Structures are given as C-alpha cells and as structure tokens.
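We begin with a single chain expressed as structure tokens, specifically the form predicted on its own.
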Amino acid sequence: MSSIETPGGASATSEFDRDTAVTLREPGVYDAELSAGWTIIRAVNGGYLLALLGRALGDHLPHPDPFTISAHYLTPSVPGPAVIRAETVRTGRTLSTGQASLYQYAEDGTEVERIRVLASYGDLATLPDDVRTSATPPAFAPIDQCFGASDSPAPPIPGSSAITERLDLRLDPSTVGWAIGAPSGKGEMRAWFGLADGRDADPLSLLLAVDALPPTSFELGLKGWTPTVELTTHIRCRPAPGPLRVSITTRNLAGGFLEEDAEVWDSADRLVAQSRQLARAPRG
C-alpha cells in the first residue's frame, strides 16, 4: 500500500494535508482515517470530507484538479476509519469524470455509505486567461476589524468545536449579530478564511472553504446543527497566496430546508470557487 502525497510530490506537513491523506489499498480503493480535529457539534465537517474524497479522485483520475464536484451526504460521518471506493466514468482530453463513495463501518463490521460524489476533473493550469464577468467581490471589513474564534462573545457550541482550532476565520462584524443574540435576519455570512497552520489555499482547501463558516441560519435567528443534504462546488481557478474571502447567502428557507450560495475570492480579487448546498434548517 502507498500513501497519496500532496501535489508536487511534497510530503504532507500541513495538518489539513495529513488529515486528508488517503492510502491506496488496491486500484480504486483507498483507506482513510477521519480526524476528530474537523468535527463540529456532533459530526465531521462536510467540507473536510469533500476534500478527502477530492484527494482520492484526484489520484484515481488522469486529471489533477476538481472542476465540479457534487456530493450527497447520506449518513453522518464520525471520526475513525473509512474506505473510499472510486471509479472512472469517462475520460477525455480536457476532462475526466469519476464517482466515489465514502464508507464507514457499523458495529457488526458491515459498510455504511456516508457520502456519494460525482465529479469532473481537469487541469486548472491549462485554462485560458480570458475572463468576462459581472461578478464583483462583496464588501468586507478589513481583516483586522473582523472577529476570530477567540473574540466571539457567543456561548460555547454544545458538542465539538474542534474545527475552529484548525481554521483562521475572521467573521465580518455585519454578520455576527447572532453571537450577541441580535441576528440580522438577512441570511448572510462573510469571513476571511485561512488554515490555522498557514498553509496556502489550493483547489482541495477550496472544497473545505465553501462549508467552513457558521451556517447562515444563525443570522436568521435559528440555532443548532444544520446538516448538509447536497453540496455542489465549482473550482474556477487556482487561488493566489494569501487569505480568502468567503461570502455565503441564503434567500429562501422553506419546508425545513434552506440553500446556501457561496463565493470564494482570492487575494487577487478573482472568483476562485462557487457552491450551492441544500441543508436542513435547525429546529431552534
């Protein structure tokens, strides 16, 4: 068996890289260990899981970078051993498509499917420079005027908040009313994003970034776990070094479900990732 290395063949020195490492057991089958360091409330974070599956597919497919990846979260994942089974759906000159599922083990040893993804991969380095867009970065407070985890006046989250120790999140003051009992009602969340160990962003960490902020439901006056049902992410280009800006909005909460639309902007003011997810609204 061999462990999958980080891009460029460098050994994994970042906690994110170590915790998303996968080991090839046989063609299309990878062993992994879901780290307790990426849990929130009572489950492993969905963006971290997406990055883990993204790493396995990047090894399995002939192209290196995720262009689009859609994940359905079937059952909550927990820290511990997991196996990823990947297969190629189609390969072409510029894109290859694959699917993968992550399984964990029940008490009787049977496999329980946690997530199933379908993804198309390409090579971001080969994309043309032509950009025609009406998208502009949202307004953000300067990073030194935003709130980190140690600044939050909110009471501790029931259960685990381990993921906050691995992220460098600085929440925009206009989206932290929930922390002092005065949610804005706008369904918006904005933050500067980085990894706590200083690792630069890349396509895999973008898969984490789109699902790393507090849920927009907090600013709608709801508290509690907001489990993801489905998450689709588009990676548009490789991010420049430096902190990212993540903006997430919800326009419609109905029937106990809400959508979250995310944009991720890099230090060069480029829109590097977009996503939409459907989540269950908390009951609080």
Contents of the next structure:
Protein chains: 2
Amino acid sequence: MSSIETPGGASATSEFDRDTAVTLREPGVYDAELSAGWTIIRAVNGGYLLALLGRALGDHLPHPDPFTISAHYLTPSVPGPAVIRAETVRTGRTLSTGQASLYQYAEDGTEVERIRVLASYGDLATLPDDVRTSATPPAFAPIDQCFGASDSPAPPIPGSSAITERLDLRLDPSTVGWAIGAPSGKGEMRAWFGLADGRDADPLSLLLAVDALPPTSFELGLKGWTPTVELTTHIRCRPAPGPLRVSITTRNLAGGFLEEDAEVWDSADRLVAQSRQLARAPRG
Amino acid sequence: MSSIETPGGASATSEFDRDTAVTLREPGVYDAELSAGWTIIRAVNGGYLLALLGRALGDHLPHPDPFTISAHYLTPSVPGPAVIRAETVRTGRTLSTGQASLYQYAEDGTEVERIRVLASYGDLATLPDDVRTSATPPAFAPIDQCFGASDSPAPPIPGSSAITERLDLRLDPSTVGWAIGAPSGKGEMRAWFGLADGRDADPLSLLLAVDALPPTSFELGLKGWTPTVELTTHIRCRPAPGPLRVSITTRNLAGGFLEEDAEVWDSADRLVAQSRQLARAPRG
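Since we've got the form predicted on its own here, give me the form predicted in complex with another copy of the chain too.
Below, the chain from earlier opens the complete complex, with every other chain and molecule after it.
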C-alpha cells in the first residue's frame, strides 16, 4: 500500500493534502480517513469530502483534473475510516468520465454509501489560452478590512468548528450582518479564501473552496443547517498563487430548498471555478 | 411489456410524450426508441434525451419528480433503439437518489453508453408554498414580437432541424442578431418556449426546455457545434400552464469550453427550473 502523491507542487505536508490523502488498496479502491479537522459542528464538510473523491478519481482516470464533477450527497459522513470505489465510465483523448462513491462502515462492517459523484476529467495544462469571459469579479472589500475567525466581536462561524482552524477565511463586511444579528436579507456571502497553513490553491482545493463559506441562508435570516443535496463544480483554470475570492449567491429560496451559486476568482482575476448546489433550506 | 403511463395530465397523444415513452423490459431496464423528430442536423437533442432518462427514473424511483439531475454526455446519440438501465442508489422519506444510463447498440449488438445521469427525485406537489426568491425574470419582448422558425428573413435555426417542427420557440429580437450575421457579442439567448402541439409544460418538458435554444455561442459570433459535456438541472416547481420563458447566459468562454446557465420562468412568474451545462466551445 502506498499513498498517492500530491499533484501540482503543493507541500506534501500541508494539512489539506495530508487529510485528503487516499491509499490504493486495489485497482479502483482507495482507503481514506475522514479527518475530524474539517468538521462544522459534528458534520464533515462537503467540500472536503468532494476533494477526497476528486483526488481518488484523478488517480484512477487517465486525466488529472476535474473539469466538471457532480456530487449527490446521500447520508451524513462522520470522522473516521472510509473507502472510495472509483470506476472508469469512458476514456477519450481530451476528456475521460468516471464515477466514484465514498462509503463508511456500519457497526456490523457493512458499507454505507455517503456520496456518489459523476465527473469528467481533463488536463487544465493543455487548454488553449483564449479567454473571452464577460464575467467580472464582484466587489470585495480589501482583505485587511474583512473578518477572520479570530476577529471580535462575534466569530463568523458559530459553535466549535474545527474547519475554521484549517481555513484562512475573511468574510466581506457587507455579508457578516448575520453574525451580529443583523442579516442583510440578501442571499449573498463573500470571502477571501486560503488554507491556514499557506498551501497554494489547486483544482482540488477549489473543490473545498466552493463549499466552505457560511451558508447564504444566514444572510437571509435563517438559522440552522442547509444540507447539500447535490453540488456540481466546474474547474475552468488552474488558480494562480495567492488568496482566492469566493462569492456565493442564492436567488431562489422556495419550497423548502435553495440553490447556492459559487464563483471563485484567483489573484489574476480569472474565474477559476463555478459551482451550484441544491440544498435543503433551514426551517428557522 | 407495457408502456409507462404519462404522468401529470399531459395529453397521452402529444409528440413529446409519444417520443419519450419508455417500455419496461424487466425491473430497472427500459426500452426506448430515439425519435428522428428531435434532432438538430443529425444529432439527437440533449434535452430530449434527458427527458427520456428522467421519465425512466421517475418510474423506477419511489418519488416522481426530478429535483436535481446531473447528466454526463459520453458519446453522440442517433435516432433508433436504445435501452435505459436504472438503479436506485438510496431511498428516503422526501428524496430518493437514482442513477441511469442510456445505451444504444453497436453493429455487433454490444451496448454503447451514451449518457449517464445521477439524480435526486422528490414530489413537487408536497413542497410548501414558501417562496422567497429574489430572482426576477429578465426582460422578454412580447411573444408576438419574437421570431419563430417560420419567420422571415432568416430561419432562427440553420439547416434542416427536425426539432424546430416540434417546438414553438420564439426568439427575443435582442438575441437573434446571429441569424442575420450581426451577433450581439453578448453571451445571451432568450426565447418563449412551448411544444408545437400545445402540450402543457411539466417537469419532464422542462428538462427539454433547458437545452432547446440555439447556443449562446452564436451570439458570441461563433459558428458550429457546442457539444454538451455535462448538464445539471434543478426543477423547483411544477410549471403553470402557458408559455415558458427561457433565458440562457454564458459568462465564461475560456480555454475551449463555456458554461450555459439557463433559467426557466412560467406564466405565473415563478422560476421553475435552473440549469448549468459545461460545453465545448466551437472552433469557429
């Protein structure tokens, strides 16, 4: 059994790489350990889990980078052992498609499926340089005017959440009203995003970034949990070094569900990732 | 072998229902016939194919309506026989998750996978009425000022495309510049959408609607094919009777790929569906 090497020049000793490591047990089967370091209250963060699945698929498929990855969340994951089973659906010259599921173990040892993903992988390094994006980054306050986990008076993420120690998340002042009981009423959340240990961003950490901010429902005045039903992420470009800007918007809170649309911008002003998730709305 | 009944009060003799009918061969296996009536040039429309898969999954799972359905397109479909294999991934009280693949047959009879989908289904009729959407419909010209397939001087969809006869598609004048050689340069496409035979919209026809307009790349001045890699659709509400408005935007054309974001609004001004696809950009 040997660990999968970390791709892309990231420090092999980063917390993120250590905690998303997968170990090949046999072809298509990877053992993993879900770290308690990426939990919100007691739940393991969905973006962290997606990065684990993304790493396993990147090893299993002939192409390294997730271009589009669709995850359906089935049952809540908990810290502890897990196994990922990956399958090649189709291989092509520029894209290959794969499927993977993450399982944990019931008390009697049977596998319980937590998440299933379908993904199409390619090689971001081979893409042409043409950029005709008309999207522009939303306004972000300068990072030194944003609020980190250790800033008073209120912590941006309530409760005891281990993930706040792993992230360097700085919330834009215009989207932190919820933390002092004055939500904006708009479905918006914006933050500068980095890993606390300084590891540079790469396609796998982008999978974390799209699901690492407080939910937009907080700014809509709703408290409580917004469990993800499905999250699809497009990775469009390898991010430049430096902090990322993550902007999340919700436009359609209805019928007990809401969507969260995330955009991730790198330090070179490139739109490097887009995601959308369907989540259950909190009752609060 | 018996045909699956058409759900939701649609006319059983509509072209759409006839051509998306699936026949149960054995549990989880459905035979289908891909109609030549839903092709663009020679390719079978991806939204039509999604509706076929959506119908099979709605029969196979305990819940009737696709809440979120993620499709990865593997190989081009052609008119003719197909088989859909559906699997239940998880069943819950309010949501169930399933997977399905559509296959066609190679000359030697082996099955070739065309599309694979992961989807979470629920029952739209049971959702509470709370609507806090902040999204508002984009501006659409009145339907009688929009351009249908039979309007001069230029047909909105070039070439001989059977699907234009099945749809009542009226393109907004501000997004038809491409048809007379004067694309707007904006990644926008808007149209009123109905089925030509007058069948009312339902969740299955919404799966068609999100992928039935000319590609936004036409208005960006690009000609040629934009094959879908992945398309994820959220169905949020059962649509009211009457024509739908479909608005598609592209903000990120880069590296040889683009996203298309679709919104579908019903006659009651409800945002009934949201979708995003990743497609290959045309070379033109």
